[in-house]
Every structure is written in structure tokens, then in C-alpha cells.
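Only one chain is included here, represented as C-alpha cells and corresponding to the form predicted on its own.
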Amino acid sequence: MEFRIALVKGDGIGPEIVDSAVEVLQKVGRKYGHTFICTPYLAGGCAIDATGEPLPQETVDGCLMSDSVLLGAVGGPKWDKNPPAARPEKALLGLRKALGLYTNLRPARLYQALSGDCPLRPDIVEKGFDLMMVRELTGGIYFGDRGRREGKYGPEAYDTEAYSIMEIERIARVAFESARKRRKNLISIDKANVLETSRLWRETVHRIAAEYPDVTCTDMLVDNAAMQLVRNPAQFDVVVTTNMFGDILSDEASQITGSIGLLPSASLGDGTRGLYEPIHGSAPDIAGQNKANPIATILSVAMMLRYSFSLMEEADCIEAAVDQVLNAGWRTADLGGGAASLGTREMTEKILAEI
């Protein structure tokens, strides 16, 4: 089989962990008799810096020719006092735009190897975790009407959340059919005690649930699931929620893994195009220096591979393999490899002897 792969390595350690991740997958390829054609575009503070823009319409055309998109990181201090329309972080939410992107899909799991690294209490860790989180990615309160106005006390700036039943209802099958294929354990996180978007939200996902009587599903405000998260996170299955509270809580998810470098992202609309990437930052601080953990962006192309090409042994392999090595005590500096760190090139390396 033949696939087209659109490269957003984007700026810091980006162009590194893309790298290794691209490795990976041509590795994959040559295992199992796959063609993967890879063709680099400009998005970001790198993007601004060739062309005046964050996101050239090059690149969105690019990632729209191609069979799913990979993108490495965006964003850094160099471009923190551009003008809103000249953030790096504009090309993101101009590509979920671009490409009909609505859901957004967060594994976060514990791995055995690495549980003395997790900061909970031993009682805690030795349950284990195994979750995904599902995030609204395209609605709420990052899309809504935003300004600034004479307020009541003087000048002020309002930001407007809003939802549409469609909307909810879409992200909601989503994580319900997620759930049908992991444990059959939902839950729906919101506000309903206080907003009315969370009031909407839940008596939809109450709606949907009807269609899958196979389904537990509960409902949780989202200040207990942030408490619950760090108390008993092996409750969790899937979780579904909004944009703002699954941006939040997906990043807590991930520090209680042990390291944020560790966990990748699916970010997926009607087709099966989708926008792989790792949660972490650019991390500028490091680029270059070869420091880098390439290990949740390997983990963005397992994924690309499940979810966009329904290659499902081929994902697998990609996961034993960080496993394997994992398992065998390797590690890199953000996961506490001290003096015997490996490097991004070293890491990637023990990856590939393992497909």
C-alpha cells in the first residue's frame, strides 16, 4: 500500500523528533511492504520567518493532497510578542480548520517500567492506568466571540463559550464508539452546576447514550475530575469533554505517566485524514542539542497508522517496540536517565533494532 504523508516539522525540537519518528515509519514500511511518501511543509515560527505567515496556503494545500498530516511542534519565545494573527500557534488551529478536524484523541497510560516515575502514591500507581481522553477540538469558548469593552468596574475583556447540539452530538458518538472498544466505561465531563453550554452538553450525551446501552455512562463536574485524576485515575476508560476542559485535563493526564514526552495525539474529522502530533512543547531550550524524547511522536505514527490506514499489526509493532525498550531500562533525560541519558538519535536507534 502507498501513502501520502504531509511533514509539519514545525520549529524547536520539531525537525528532530519528526525525524526519528519518520524512521520509524519508513522502518515499518520496508517490514511489512508499505510505501509511506513524505513531503516536508512550513507551519509556525519557521513559516513566519520564510514567508510572513504562520500558516502559507502551500501548506494547507499540501496537508489537504495528502492521506494524513505529521507535525512535530510550534510555537517559541522568539514569537511570543507577534501580533495575534502572527502567533505559530495560528497554524494549528488553521490546519484543524483546514482539514474538518473536530475531535481530538489522548491516550495516557502508565507503563510498568516506568512507575517510579509517576508522582502519585505507590497505592496509587500499583492500580495502574489506562485512559483516553476525548476532546471537543473545533468549538467552546477558544472559537467564541472575544473582545474587549467598557465593563461595569472599567475596561474589561470577555471571551464567549458556545455549542451547538450538532457539535455535541458529533464528539459525543465519538468517544462513545471509542469506549465500545476498549472497556465500555464513559465518562462525560462538564460544568453543569453552573454553565449552560455544560447543561446542553450533558442532556446530549444523555440523548446519545440511548444508542449505546452497551456503554456505562456517568457524568462528572470537571473540579472532581481534576481531583479524581490524581486520586484514582484507574476509574477513567474514555472521557469525553470540551475544548478549554480537555485541553486542561490532558495535560494533567500526561504529567501523572511520568513524563509529558511520552504520550501522542490524534486529532480526526468524518474522513480518515488526521493530524498526528505530540502533546508536548517545541521545547527551544533544547533543540538541536540532541536531547529530545522522539517516543510520543513514534507513538503520533502508530496512531496514524490505527486510525487513518487501519493498520493494525503495523501500529502494534511500533508500540511492543517502545515497550521493548522501555522495559529494557533505556532512557532519555526526561525520564530520569541521569549521566546515562540517551540522546534523540540514541533513543530512536534502540527503537528501530526492536521492529
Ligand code: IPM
Second form
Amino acid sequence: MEFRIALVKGDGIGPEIVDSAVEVLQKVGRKYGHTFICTPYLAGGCAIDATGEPLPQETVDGCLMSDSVLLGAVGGPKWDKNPPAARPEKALLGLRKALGLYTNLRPARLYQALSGDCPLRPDIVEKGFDLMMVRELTGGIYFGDRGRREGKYGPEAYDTEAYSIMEIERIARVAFESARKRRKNLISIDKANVLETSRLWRETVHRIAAEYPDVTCTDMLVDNAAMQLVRNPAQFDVVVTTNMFGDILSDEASQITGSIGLLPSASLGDGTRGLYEPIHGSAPDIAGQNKANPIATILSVAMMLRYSFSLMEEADCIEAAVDQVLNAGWRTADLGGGAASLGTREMTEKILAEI
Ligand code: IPM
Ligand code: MG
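What would the structure be for the form predicted together with 3-isopropylmalic acid (IPM), given that what you showed me was the form predicted on its own?
Complete assembly follows, chain above in first position.
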């Protein structure tokens, strides 16, 4: 089969980790007889430098014409003082919106080989965890009305959280379907004791739950969820939550796996086209130094093969290769590799050798 992939390498470590992941993808292509045609597009800080805007129309069009998008990371100190419309992050939010990617899947599991890196107590680590965070990605406070105005105490700023029943229903269905394929347990996270959007969220999730009698569905308040994630992460199978709660909780979930450098993500809409990216950022402090861990991006390619192209065996092959390399004891600096750490290149070579 033949697939067209838009590469949005972005800023900081983005280019290095995307290059690594593409090498792995091409090797899988040769092994299984697929052709992946990759075309690079600019987004983020590099696009601002080259064209004056974070998300050029050419990039949006290129992504819309492709079968899927692989993204590295955007942002860096160079653009931190830019006005809101000219910030690199705008590219990411704009792409998610333009491609209609309302579902963000962020799996987090404890690798046996890395249990020593988990910051949790040994008795919690022993139980392990394997969860799938389903984050709503094109609604809520990220996309609501915002601005500055004159308030009771003088000048103030405001952001608005809004969710329609339609938006909650469609993300809830994705989460229930995902739970059905896993351990049939869904926890919906909200702040229904305070927020009206959360009350609508809860009501709607409960209504959809009736369509999935085989899945156990419970509610959890977001503050409690933040606590439960470090107290007893094994209790989570699939989690569904809003854009902002999902942003915050997925960083927490990644940290208990040992390193944020391991976590891939998939952003999906109604069709098969998705955007795949590591959940970590552009790490400008180590950019271009052959230090970045390419695993999260390599695992993002595995998710692309599975979710967009239905190439299950190929996806398993990449995940198994990563497992083998970690089990063999190879580490990058973020995984506590110390003086014996592998660089981006060397880690990529190790994984390529297992494909
Ligand atoms: C993420 C990131 C983005 C988000 C930023 C860079 C806009 O933190 O993908 O989690 O908040 O969604
Ligand atoms: Mg985030």
C-alpha cells in the first residue's frame, strides 16, 4: 500500500525526533512492502521566521491532502514574547481545528524495564498501570471567547469554557468504544461540583453510557483524579475528559511512566486522517545536541499505522522493537541513562536493528 504523510517537524528537537521516526517508518515500509511518501511542511516558530505566520495556509492544505500528519513539536523562547496570534502554539491549535481532530488519545503505561524510573512508591509501582487518556481536543476553554475588558476592579482578562452536547457525545462515544476494546472500564473526569459545562458533560456521558451496558462508567472530580493518578494509577483503564483537564492530567500520567520522553499521542477526527505527535514539547535547551529521546515520536508512528492505516502487525512490530531495546537496558539521558546514555541517533539505530 501507499500512504502520503505530511511531516511537520517544527522547532527545537522536533526535526531530530521526526527524522528518527521517519527512518523507523521507512524500515517498516521496506519490511512489509508499503510506500510512505513524506512531504515536509512548516509550522510553529520556524514558520513564523520563514513566512511571518505560525500556520501557513500551504501547511494546512498539505495536511488536508495527506493521509496523515506526523508532528515533532513547536515553540521556543525565541517566540515567547510574540503576540497571541503569532505564537508557535497557535499552529498546533489551528491544525487540530482545521483537520477536525476532536479526539486526543494519550496512552500511558509503565514499562517493566523502566519501573525503576517511576517516581511512585514501590508498592504502587508493583501493581503497574496501563491507561488510555481520551482528551477532547477542539472545544472547551482552549477555543472559547477570550479577551481583556474593564471589570469591577479595573482591567481584567477572561477565558470561556463552553461545550455543546454534540461535542460531549462524540468524544464520549470514542471513549466508550476504546473501553470496549480494553478492560471495559471508563472514568469520566469533570468538575461538576462547580462548573456548568461539567454538569452537562456528566449528564451527557451518563446518557451515552446506556448505549454501552458492557462498559462500567464512573465519574471522578478532576482534583481527585489528579490525586488518584499518583495514589493508585492501576485503577484507570480509559479516562475521558475535557481539553484543559486532559492537557494537565496527561502530563501527570506521563511523568509516572518515568519520562515524558516515552509518550506518543494520536489526534483523530471522523475520518482516518490523524495527527500524530509525542506529548512532550520542543525542549529547546537540548535541541540539535543529539540528546533527545526519539521514542515518543517513534511510538507515535506506531499509533499512526494502527489508527489511520489499520496496519496492526506493522504497529506491533515498532512497539515490540522499542520494548526489546528498553528491556535490553538501553537508555537515553531522560531515562536515567547517566554517563552511558545513548544519543538520539544511537537510540534510533538500536530500534532500527530490532525491526
Ligand atoms: C499539548 C500541549 C499543547 C496543548 C500546547 C503546546 C498548546 O501542551 O499538546 O498537550 O495545550 O494542547
Ligand atoms: Mg500539554
